[in-house]
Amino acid sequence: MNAPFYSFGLFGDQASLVVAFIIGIGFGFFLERAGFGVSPNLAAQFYLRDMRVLKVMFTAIITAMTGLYLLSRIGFVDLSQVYLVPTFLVPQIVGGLLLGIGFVIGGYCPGTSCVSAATGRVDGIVYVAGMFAGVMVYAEAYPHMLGFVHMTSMGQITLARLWDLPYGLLVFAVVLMALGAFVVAEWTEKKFGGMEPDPKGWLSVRPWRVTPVRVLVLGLLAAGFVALAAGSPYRGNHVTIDTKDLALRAGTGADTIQPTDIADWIVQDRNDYTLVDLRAAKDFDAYHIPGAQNLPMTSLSANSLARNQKIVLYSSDSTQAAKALFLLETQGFKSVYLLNGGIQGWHDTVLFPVKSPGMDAAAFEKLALVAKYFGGAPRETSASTSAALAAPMAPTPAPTVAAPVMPAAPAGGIPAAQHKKKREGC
């Protein structure tokens, strides 16, 4: 199976936790070891005494950065699958900005706060109750700063895509320039700090001798050079369609997703897919299912949807969806499903049920309750209703088809409409 795993369903959310929990508590064990739970090693940093800080960071940012590069390569990680944090430029700016002057201030950043916390130091306690407050400080002034928070979106960006530079040249590039990192801080380490130069971990220090450290760094620079020459590391939009597997699942119901089902994902607050609304705006505006986004056709790309979640599309048109769904796979995703009967098909099932004979009390029950939560309400069919349809038809006319009369919102909201879907990332 590829990575990453949860993106290709190898476990669910409460299992991702439970790794997540397991990688934390070895990070918070290495960071201790390092001595990043002592607050006076990580300020000498900005006093240019002990660089440890910028030397533990650079390493992971470029050991990471090679080695998912060449993973991605070999074909055992779809990078496309990782989600990437949108960026905000400004409020990003400003934020960064904030939290360096409390790593100066306090002498921690919120991770090595929480490590200094767990082993009993009281500044660090009193670092995280002060970063708690903060938290619920902003919880508060949020609706008020909007404006300012989500100014200066620039998506989901990468500087490769937004210097138009091959993905390899920037992965050597910043190789090269955490390699100078490291030599100009054992440089500042020795002028200011006083350190006396280490043969064995410094690599300015007779770097004609083998050890660890040169071997990792030889190894590094090594994967920069790889890259260099690989290419992209991202699978091409090329994909072949196999026509008959299509064909198969459409006569299955297999890319369907009922409307029900939505109803209970979106009761649960569940954060792993994606819903879709391909109407015009005007009509998106008029009614829209909770927590849907509006793309319409023309704004439908490939970078406009993230692929590490299910996405469910809907319209009033079955063929336009059928037509988003096929260009979306075609474009490499891989996890498209559509809405059975669009939105109609909500209008019918969701909020305003039927009542069918031999229904179960029970269920219509809770077909009712969820109804209701969405603003709509039961319908029973009727004696005459039965009567007519038990009745031989007489061709007619095809009707004119009008657009569902959908409800208007609850007094208080519809409740799951104001939950923020959690993303991956930090």
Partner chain sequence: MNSSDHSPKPYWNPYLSGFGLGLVLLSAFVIMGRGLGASGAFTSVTATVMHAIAPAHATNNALYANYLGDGTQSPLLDWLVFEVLGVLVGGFLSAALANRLKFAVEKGPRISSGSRLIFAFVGGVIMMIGALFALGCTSGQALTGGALLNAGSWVFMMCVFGGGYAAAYFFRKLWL
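None of these values were measured; they are calculated from a predicted model. Residue numbers count along the first chain shown, from 1. Basically, rigid core = biggest C-alpha set you can superpose within 1.5 Å across the two forms. What changes on going to the form predicted in complex with the partner chain:
The rigid-core alignment places the CA of residue 60 less than 2 Å apart between the two forms. The Cα position of residue 158 differs by less than 2 Å between the two forms after fitting on the rigid core. Once the rigid core is overlaid between the two forms, residue 287 counts among the residues whose Cα shifts by 2 Å or more.
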Contents of the next structure:
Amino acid sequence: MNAPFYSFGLFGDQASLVVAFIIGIGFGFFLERAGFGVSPNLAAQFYLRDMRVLKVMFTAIITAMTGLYLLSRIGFVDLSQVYLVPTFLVPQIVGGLLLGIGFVIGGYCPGTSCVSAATGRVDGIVYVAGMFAGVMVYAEAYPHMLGFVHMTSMGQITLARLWDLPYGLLVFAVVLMALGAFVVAEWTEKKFGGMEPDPKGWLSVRPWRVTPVRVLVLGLLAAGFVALAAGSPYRGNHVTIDTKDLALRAGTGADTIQPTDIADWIVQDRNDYTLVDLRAAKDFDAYHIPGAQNLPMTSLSANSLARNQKIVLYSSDSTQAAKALFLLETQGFKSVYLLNGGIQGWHDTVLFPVKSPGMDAAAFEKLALVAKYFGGAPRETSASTSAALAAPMAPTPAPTVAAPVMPAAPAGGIPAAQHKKKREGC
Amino acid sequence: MMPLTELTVSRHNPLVDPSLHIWGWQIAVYLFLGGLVAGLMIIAGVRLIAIRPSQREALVCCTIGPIVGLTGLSLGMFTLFLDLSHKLHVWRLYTTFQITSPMSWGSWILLLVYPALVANGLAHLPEAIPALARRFPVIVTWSDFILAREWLVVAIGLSNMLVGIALGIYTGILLGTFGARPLWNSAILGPLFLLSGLSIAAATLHGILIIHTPDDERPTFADFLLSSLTKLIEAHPLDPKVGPVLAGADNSFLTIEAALLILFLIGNTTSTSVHQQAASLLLGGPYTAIFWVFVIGMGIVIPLILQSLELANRIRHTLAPSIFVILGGLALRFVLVYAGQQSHWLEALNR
Amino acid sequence: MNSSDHSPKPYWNPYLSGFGLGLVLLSAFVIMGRGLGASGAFTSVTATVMHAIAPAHATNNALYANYLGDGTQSPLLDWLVFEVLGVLVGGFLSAALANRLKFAVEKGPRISSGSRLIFAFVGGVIMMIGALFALGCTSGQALTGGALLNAGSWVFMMCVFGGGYAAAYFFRKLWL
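Which structure goes with the form predicted in complex with the partner chain, now that we have seen the form predicted alone?
And the full complex, kicking off with our chain again.
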């Protein structure tokens, strides 16, 4: 059995909504149990009187984190199939600060306000109304700040990949950090909140009594230690490759992507794929396909690539690219593709397209527009084709290509640059 | 096979063949109100026979119920009227009686509902709404006339029960006779809609009782509004004893309804491929989420839990289960009316 | 109508309720391959309502258009919308079981109910704008992303606490 169940097609979209409802019931239930339906309980967090928010949040985070780590490590869950909200650094910093301020003013966050409203609290209901108003305000302003909301895009990236640290080490560090925060929280509650220490609490005076909370804390700590030692949670350490499937894909070209498709993706500003340039840094600096990431074969490692995205490889040498594909497949990457023809294919079909005999004018016009968008030029005759092939990348086309003018939205023929589908994943 | 496929595809386009989707919200609302009225009548009839009162009492089941029922029935007839293409020809329904037509049966059953409900309501009306009785003293006379004769009370109770059962089953049969709609082609729909109507009616009465009972926990302004409303009509306190009875009865109705729904689905999935296809509209198809979340989850399971806890005295009696049951009943009819029209015999050929 | 004690019960221990919440989150990962959330549902509902009131305006707005999709399916048939529906029901059930259902305005001791409601509304507006910038709220980003070691979520979480503590002093009259 493979998890996540939904990603592996165990049930469909409609059933997923029923699952959503049931999971939501659990979510709302525990939020209410924790006392999050009442605003003073939540706001007290920011006056150090009652650290309930921090305790509940971090316990939930480390429970789910260690649980997911262990389930992935034993191979039950495919961690690469769990959706990560893409990182947009600056908008998320601004959003976080606004959210914090809104939290203090309003006394709720979106999830807790729903619980509050459902349990009859008038301030929660009014807060929910405020959120609808907030959407309308944001929606009106949205078209004018597209540049801002999409800036500093970093894709789907975990801290482990950002810092190039082992996943398990980070899991352990977060567990330690959370437990440390709990100790501090108990102390601040005593100091600022004037709370009596809970006789059943885990830091109470009788050190050897077994309480549920102590068991929980020890269990989480133990899970953290396991994570520290157990290695990468991603599948791929013992990956089995279906050679038949591999041969079939190679034979039918199902593992290649046409340069024109990549061009369309770039124009559409899609962010669900990673384009990897396998050539040496020198060649990469001379020219590379816009948006590509330079990862020479020598430094190709599993840590430096996102597992949740399509990966498209290209090089000047198709054998090299094919080797890289095989390498990544053995590391457990699911959707790796080759750019058909490599950088030369990009050069011939996108930058300098040739009008083939059977092609009608409109289609060629579109190709020409795309070529100009990327700083190339269409060629009318096949005579110049051979010339360009003879002197491939470096000398002749370089001036126009090296600094491709990033144009304003190309006219007509190309689908106007659509902005990234920026939807909340969660 | 090819030409058939082509035919199916084109006929599935509502723009090509708009008559495929002919029933809208009016029918769903009408079926809901019909079920509610049927349930109210049965409960009122049973209660009237059970207590056989010789004196006037303010009874929620036998006075408020019929009043709500009369209002609901009139609303339901109005929505049905809205759905008619030739509104001015409505009287023609009553110039004929077709023994094989459920529509014809229905229009005549509806005609019996009014007198039965009025008679039931009249028996205790002066006690429930004294202001009305003072304005129209003749109501008291009628009430006295009915209560003085026990056989009449029993007859009114019985007629309410019988007409109520007929009406409740009719709302399901109405859909069941459409042979061209495989999803509706099930004998279970009659009892299912009857039970659903009963649960809606019990929940409505329970809700009215709760609104009517003073409650410290209720916010002051809501209590003020409600108390002024009852003052306005000078209603007397209703019998609060019947509250737990209604909640218990509602739980039984909901349980049977759930069992019937499961039977309905099993019946369809073990039938011909056409019926399986029809049932798959609710089991993975486009109506799955709404059906399981609103009809089963919020309409049956959650009120069952809440009412059980109320009966076990674990929590206070609140309006919430009533609202859930009523919305669930409405959702059931919407889902069945809309999904039924999407189920199709030709669907199977399309595979 | 009732005989037994119906006073509100105490809340659960925060660590244990956090553990429960963590298990719910974990089950969402395992079953669905995604985490919890809340704010996205409000955008879907607003988009639907705007589309019903002013269809042209809604389809021309890039944000609403994203949520409306190609129009073949209602944006309300959305994972987060159904999840939030569950949150409402789950919160209600939990409160009903613990006798904590109450029609009241929750506020600090030094503020009137009217002002509390105004601040609640303003807070809701600010919070939602922040959540839309950040692609998620405390549930979708901090809780879910936190458990997935998502880089942006941890930055976001630190900023939420930073913003909250920075603003807390200025709004102390609301709560203390």
